[in-house]
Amino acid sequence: MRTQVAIIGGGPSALLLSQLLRLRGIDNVVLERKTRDYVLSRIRAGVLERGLLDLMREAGIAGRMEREGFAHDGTLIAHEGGMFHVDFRKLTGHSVMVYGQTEVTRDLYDALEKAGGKIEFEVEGVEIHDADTDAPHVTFHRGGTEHRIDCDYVAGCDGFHGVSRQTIPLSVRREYEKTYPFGWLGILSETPPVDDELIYANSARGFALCSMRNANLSRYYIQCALSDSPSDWTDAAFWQELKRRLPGEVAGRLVTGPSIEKSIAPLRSFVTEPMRWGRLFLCGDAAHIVPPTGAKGLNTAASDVHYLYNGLRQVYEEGDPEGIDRYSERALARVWKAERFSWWFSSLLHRYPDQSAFDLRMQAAEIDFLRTNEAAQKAMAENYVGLPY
């Protein structure tokens, strides 16, 4: 098989890149280890930055999102002294959209399949060959048979555990990592959201987040120990603990119900450099991971797609390699800013086991500064709605 761009991975960043390239007549093939149903079963965050919204419109898949998504003009920050609102629209002129990552992925699959996009599911043993030459190729197995794809470029969108990052020699890549001493216990419930806006809560008992998927589907999180298991928490225990971490007026109107999904996610910050080796380009979780505070994971992957798509378009349409030559530089400049925001927001809202009395006072002062200072709120809002590409 021959194509122009081989895309490893079948998640939203891979599919978005595939769709954008296809619309410009750039041939590509997507390789996914699992089935479509498996990919769509993954539960992920659903706060979409303005840049991702624009990419979805350019890709022609924004219709359902604009009909069913929830535009959010701000967010609420709860703390020991009360709660305050950060008005994104007023401070930046932009909003975010609450629309599940699963739905973004579904819309992309539907668009690609309708247009005859090339997606190979249930592939095994993917290997990237000769990425540091002008003639890379990819091999994989399916049904006991080896297949080969010759291509011009390889886009590694296969996540932290995928083959793409590991293909870059250790002598070339450098990795930066921070692990956090807690996790997030999250549940999904068929209940109305407790508020029209997301609520981020800092409490003496730990962090909490009130989010939503739609008018009758809510997503809630509480900070928990890394040693906890979802089975350690009954629904009743979760709801009780969540209420303890929210202001009284919010807890009083919280509608509870059975969980339909329950999981614990560890928190980690991770970046690998560079994001390009020869004709292999890393994209999304293959190159970087952020803690979920601030919902930057999918959005940062989307910014990678923006830089890579435009670099490839520039090569094929104009014969100019400037965009791909500077891909790693441009993508990483924005990645590190997203990492900074996610680290800062996590530090603002969580309780750390080694925090001293001084540290807690500093955290409280930082929250009060954010509450009372418009410039601080504007800086937060600019980062939350998404820095420009």
The other form holds:
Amino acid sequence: MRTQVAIIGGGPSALLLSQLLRLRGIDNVVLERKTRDYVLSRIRAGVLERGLLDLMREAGIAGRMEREGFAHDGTLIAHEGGMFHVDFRKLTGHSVMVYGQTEVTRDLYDALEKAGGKIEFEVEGVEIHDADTDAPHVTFHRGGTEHRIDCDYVAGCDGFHGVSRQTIPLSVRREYEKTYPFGWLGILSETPPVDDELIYANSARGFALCSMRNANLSRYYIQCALSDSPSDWTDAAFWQELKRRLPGEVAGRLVTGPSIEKSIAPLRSFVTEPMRWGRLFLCGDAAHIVPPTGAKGLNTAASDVHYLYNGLRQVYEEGDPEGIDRYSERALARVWKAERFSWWFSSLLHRYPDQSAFDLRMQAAEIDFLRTNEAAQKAMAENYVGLPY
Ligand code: FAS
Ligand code: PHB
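Alright, leaving the form predicted alone aside, put up the form predicted together with arabino-flavin-adenine dinucleotide (FAS).
Every component of the complex follows; first up is the chain already shown.
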């Protein structure tokens, strides 16, 4: 088989890139190691930045999001029993959209299948060959048969545990990492959200987040120990702990119910440089990871897709390699700002085991400054709605 762009991975980065390329007549094949249902079963991001909304419109898959998504003009931040609102719309002129990553991925799968796009599920042993030459190729096997795809370029959209980043020699790669001494225990429940807005809470017992997917599907998170597993937490224990971390007037109106999904995500900040090696381009979680506090994971994958798609379009349509030659530089400039915001927002809202009394006072002063200072709120809002591409 031959294609112009071989795309490794079948998550949101891969599917959005595939859809955009296909609309410009650039042939591509997506290689996903799991099944469609498995990919859709992973409950992940919930908040979409303006840049991703525009990309979805450009990709022609924004219809259901426009109908079913919830525009949010701000967020609530709770601390020590009090709560204040940061008004994104007033401060930046923009809002964010609450529409689950699962739904974005579903919309992309539907578009790919409707357009007759090429995706191979349940592939095994993907290997990227000769990425540092003008004639790369990819091999994989399935059901005991080896397959080869010759291509012009390879997009590594296979997430943090994928093969693409590992293909770049260690002598070329520079990796930056910070791990956090806690995780997020998240649940989905078919209950009405506790508030119209998201609520980020810093409490003496740890971080909590109240989010949602629709008027009767809520998403809640609490900071938990890394040693915890979902089975350590009954629903009753989760709800009790969540209520203890929220202001009383919020806890009092929380509607609880059985969890329909319960999982723990570790928190990590990670970046690999460069995001290009020869004709291999890393995109999304394959290149970088953020703690989910700032809702930047999926959204930063989207900005990578924007830069890579336009670079590939430029080389195929105009014969100009400028976009792909500057891909890593452009993508990383925005990635590092997302890393900074996610690290800052996580530092602001979580309780760390090694925090001194002074550290806690600094955290409280930072939250109070955000509560009382419009410039501080504007800086937070600009990052949360998404910095320009
Ligand atoms: P993905 O990891 O989504 O997709 C990679 C795909 O590649 C997967 O389908 C995988 O099966 C496939 N793959 C891997 N190796 C392969 C191989 N060798 N061959 C073929 N296929 C291969 N972000 C937020 O903004 N908010 C959140 O609340 C949030 N919560 C998260 C919770 C968890 C548990 C995790 C892991 C991430 C969370 N994220 C969140 C971040 C998440 O949304 C990612 O940023 C987003 O999935 C990135 O998309 P992709 O880059 O497509 O990577
Ligand atoms: C979610 O709804 O899953 C969500 C929202 C905001 C975040 C992280 C996760 O910062």
